[in-house]
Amino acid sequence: MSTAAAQQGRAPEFDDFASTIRGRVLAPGTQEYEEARMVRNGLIDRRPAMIVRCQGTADVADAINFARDHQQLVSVRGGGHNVAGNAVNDGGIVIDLSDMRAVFVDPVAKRAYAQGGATWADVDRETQLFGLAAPGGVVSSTGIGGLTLHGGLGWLRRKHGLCIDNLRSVEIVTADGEVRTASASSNPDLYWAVRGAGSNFGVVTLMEFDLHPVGPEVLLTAPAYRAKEAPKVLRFFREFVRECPDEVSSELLFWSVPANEHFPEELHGEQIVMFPAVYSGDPDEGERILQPTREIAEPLLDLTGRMPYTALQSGFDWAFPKGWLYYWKSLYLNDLSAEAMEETLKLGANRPSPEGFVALWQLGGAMSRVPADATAFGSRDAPFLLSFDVTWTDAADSERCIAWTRNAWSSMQRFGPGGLYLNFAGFGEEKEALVRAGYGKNYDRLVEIKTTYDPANLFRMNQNIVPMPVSAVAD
C-alpha cells in the first residue's frame, strides 16, 4: 500500500483508479470531500469511501467498472436534492456528476441536450434565451436527473406533461460499463424503463428534451388566506380545478408564514392556506381565469405577479435551504370527498413544524392523457397528489416529525388508489411494497428489464427494483 493510501486507510487500487480518470477522486480527510458528501437534507450524514467527481462519460464508465469489479456500493449524485439521501452512501463510491452541467439548445428543432449533472436552473437559463422551456420542477437548484427519472412534476405538467413525457432520449452507462442510447428506436425497452424508474438501470449522462414556447413572462397567482378560511378555500379549490384549462397548474398549501425577509415580520408564524397557480399561456388570459382564486376571502398576503419564467422557477428556492431537515411522503387521492377534505384540513392545521407544509397538487391535463403502460411511471388517473413536505430545523424534533408524517400518510391511504409519487417517498422504508405500489402493473416488466441490464443490482441506492435471482433466470 502506498503511503498516501495508508494514510487514508484505503487499498492501493483506489489510488490506481484515481490516476486513470480525467476528473477527481475526493477522499475522506479533505474539506472538499466533506462538502461533497453533504446533500440538501441535513438528516443525511453518510461517509463514502470515495467520491468520483466525473468530467465526462468515460469517467462514469470507469467508475462503474471499478465499483462492479471491486463489489463497491454505488450512489449517483446529480443535484443532491433527493430528500431520501440516495445520492450518498456509507463506505462505497459516489459517482458525482455535478461538474457535468453543459446544456445545448437547438431552437429550430426545439430540443435541448443536457448533461446528467445539470440543474433546472442550468436548463432554464439556456432554453429561455430562445423563448423555450422543458417541463421541469418547482425549485431551480434541483438536478434534472433525479427529478426526471422518476417522473418530474412541475409548473408545466398540465400543459406539457411530466419531465419524462418530454424526454426523447438518454445516454446511459449501464452496470456492464457500456454506453447506450435509449430512445424510441434504440434500446426501446430501456427507454421505456428509464422514464419513471431510471435510477435503477444505470447512470444517465445526457438527456434530450422536447422544448415548448414559454414566456418570456408567465403569470403566478399566489394568494394566502388565514387558516380560518381553509375550509372555504379547499371547497373552492375542488370546484375550480374541475373546469380550468390545461394552461393552469395549481396547488393548495397548508403552511405558516415563514420567518424571513420575504414576509412582513408581524405575520411571521401565522398559519395560512396558500393557493399558488401558474398560467403557462397568455398572461392577460391567465389573469382573467385565475382572478377568482384571489377573491375567495380577504387575502392575508398576495404574491401574485407576472415574472420571467426563470424567476418563477427559482422563486421558491429560499424555502428549501441546504442543511434543513426533510422527510416527505406522498399519495394519490381518488377525489376530494367530504371526508377526505375534512381529514386534509385536520392534518394541515396540525403540522408538526412551521417550516413544513401539506400540499394538494392538481394533476390531470396533458400528463393524464399518457397511457399508464406508455412509460414505467405507471397510472396517471388520480386527479390529486397529497404530499406531506415536512421540514424542520432542530434535530431534536426529528423523531416526532418523521412519526407524524408516517402516521398522516397511513391515515390518508383509504382515500387513494394505493400509489405514490416516488420522488416523495420518505426513505423508501416500505421497500418492495412501496415500489410495487408506485409502479402498479408496470412492476413485473421493470423486474425483467432490471434483470437484463443490472442482474447483480449494482444500482440499488434508490427506490429499488430487485432483479430476479440467477436461478430463476436460468429456469
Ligand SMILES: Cc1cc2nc3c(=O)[nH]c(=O)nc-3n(C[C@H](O)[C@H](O)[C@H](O)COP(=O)(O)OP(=O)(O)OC[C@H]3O[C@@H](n4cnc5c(N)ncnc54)[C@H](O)[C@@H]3O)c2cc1C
The other form holds:
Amino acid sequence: MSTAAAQQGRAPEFDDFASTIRGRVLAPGTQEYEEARMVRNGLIDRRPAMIVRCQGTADVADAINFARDHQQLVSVRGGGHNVAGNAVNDGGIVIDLSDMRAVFVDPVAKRAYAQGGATWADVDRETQLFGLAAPGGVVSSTGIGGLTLHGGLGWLRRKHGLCIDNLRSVEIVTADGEVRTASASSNPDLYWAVRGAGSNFGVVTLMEFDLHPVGPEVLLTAPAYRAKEAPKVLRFFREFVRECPDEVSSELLFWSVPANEHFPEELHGEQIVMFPAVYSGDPDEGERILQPTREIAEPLLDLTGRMPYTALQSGFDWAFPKGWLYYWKSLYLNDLSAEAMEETLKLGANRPSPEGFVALWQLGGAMSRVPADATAFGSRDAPFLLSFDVTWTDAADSERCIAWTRNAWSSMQRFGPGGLYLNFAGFGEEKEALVRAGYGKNYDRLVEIKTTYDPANLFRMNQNIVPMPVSAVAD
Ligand SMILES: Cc1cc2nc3c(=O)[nH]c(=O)nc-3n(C[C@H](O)[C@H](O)[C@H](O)COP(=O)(O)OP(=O)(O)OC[C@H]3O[C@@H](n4cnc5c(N)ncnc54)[C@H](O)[C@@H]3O)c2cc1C
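Go ahead and give the structure of the form predicted in complex with the named molecule, now that the form predicted alone is out.
Okay, now the whole complex, with that chain kicking things off.
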C-alpha cells in the first residue's frame, strides 16, 4: 500500500493509477486541486475524489478504464462553462482535458484538428493565422467540447451552421476504453449521436472541423437603446430578421449598462436593449445592410466597429467572469406574436439582476437548412431562441434569481414548440423530460445508441440519455 495514499485516506489503487499516466492526478489537500475543482459558475462547489489532468488520449482511456473498473462516478471537464457544473462531481473522478488544447490547421484542405479540452480562443487563434474559422461560440473561454457536442451557436450560425454542422469527425474514447473514430464513414451511428448529444457517448479527444474564410476583419454593429425604446426596437428586429441575408447573425439583449470601465460611469446600471449583429462577409456590404439597426432611435451607446475576428470572439469575455453566479435557461419561440413580444418586453424589463440579460437569438439561415434527423441535435425550425441568461454576484440572491428564471421559462412555454437548446438548460433538473424536449423525435434513436456504447451509463454527468435496462435489451 502506498504510504501517501494511506495518510490521506485514499484507496491505494488511486496512487497506482496515478503512476501509470503521463498526466497528473490532483487529489484533495493541494491548492492546485482547489483551483481545478472550480468551474465558471460560482454556484458549483463540488469535491471530486481525484482530478485526472490528462496529457493525451492514452491517459483518457486509462482514466475511463480505471473509473469503470472501480465503479467511480465520472465527469468530463472541457472548458468548465456548463452552468449545471457537469464538469465536476462529488466523490468521483474528473477526467480533466484542460491540458489537452492543441490545435492544428491544414489551410489547404481547410480543416482544423483540435484536442477535446481546447477553448474557442485556442481554435480561433490558430485558424485565423490562415484567415479561416470554424463556427464557434461567442465567448472565447468556452470549451469547444461541451459547446460543440451539444450543438454550438455563434456569430457564424446563419452563414455556416451550428458547430456540429462543421464537425467532420471526432476521436472518442467510449465507456469500454476503446478509441474510436466517428465520421460519415466510420461508426456513422456514433457520428450522428455525438453531433448534439456528444457527452453521453464518451470522451472526445480530438475534433476535426471544416473551416471557412472569415475576416481577418469583421463588422460588429451593436447599438444600445434606452429601455423606453424597447418596444420599437423589438418590432424593428422582428421585421428586419425576416429579410436579412445569411451573413447576418444577430440578437437582442435586454440588459443594463454594465458597471465597469468599458462604459461611461454615468450610464452604469441604466436599462438598455442592445442589438448586436455580426456580418460575416464584406464589411462594406455589412455596413450598408446593418446601418438601419443603428437608426431605430437615438442610441444611448454604440459599440459598432470593424475588428479582427479574434477580437470579436473575445470582445464580450469580460461580461462572464469566473466565480459569478449563473443560471441560464432557454426555449425556442415559434414566432414573435404581439403577445409573445409583450411578455418578452415585460421579462426584459423585470430581470432579477443587472448583470444578466434576456437574449433573443435570431436563428434560421444555414443552421435551419440541416434536416432535423441528420444529426442528434433535433429540430431546427424555430426562428428564435429566447434565453434567460440570469447572472448575479451575491449568493444571497440565488434563490430569487433562480426562481425568477424558472417562472419566466415556464410562462413563455406557450409561445414555443416545447423545445430548448440543451447548452442553456439550467441545472437540467427536469431530467428526462427536459432531454426528451431537447432532442424531440431523435430521442428514441439516441437511447438505442447510448445502450450500445454506454450500457451502464458511465457518462451521466450531462443532459443524460438513460440507456435501456439490461433486461429490455436481452428480451
Ligand atoms: C460564459 C458562457 C458563454 C457561453 N456562450 C455560448 C455560446 O456562445 N454558444 C453556445 O452554444 N453556448 C454557449 N454557452 C453554453 C456552453 O455551450 C455550455 O455551457 C457548454 O456546456 C460549455 O462547454 P465546456 O466544454 O466549456 O463546459 P464543461 O462544463 O467542461 O462541459 C460541459 C458538458 O460537456 C461535456 N464535455 C466537455 N468536453 C467534452 C469532451 N471533450 N468530450 C465529452 N464530453 C465533454 C462535460 O462532461 C459536460 O457534460 C456559454 C456558456 C457560458 C457560461
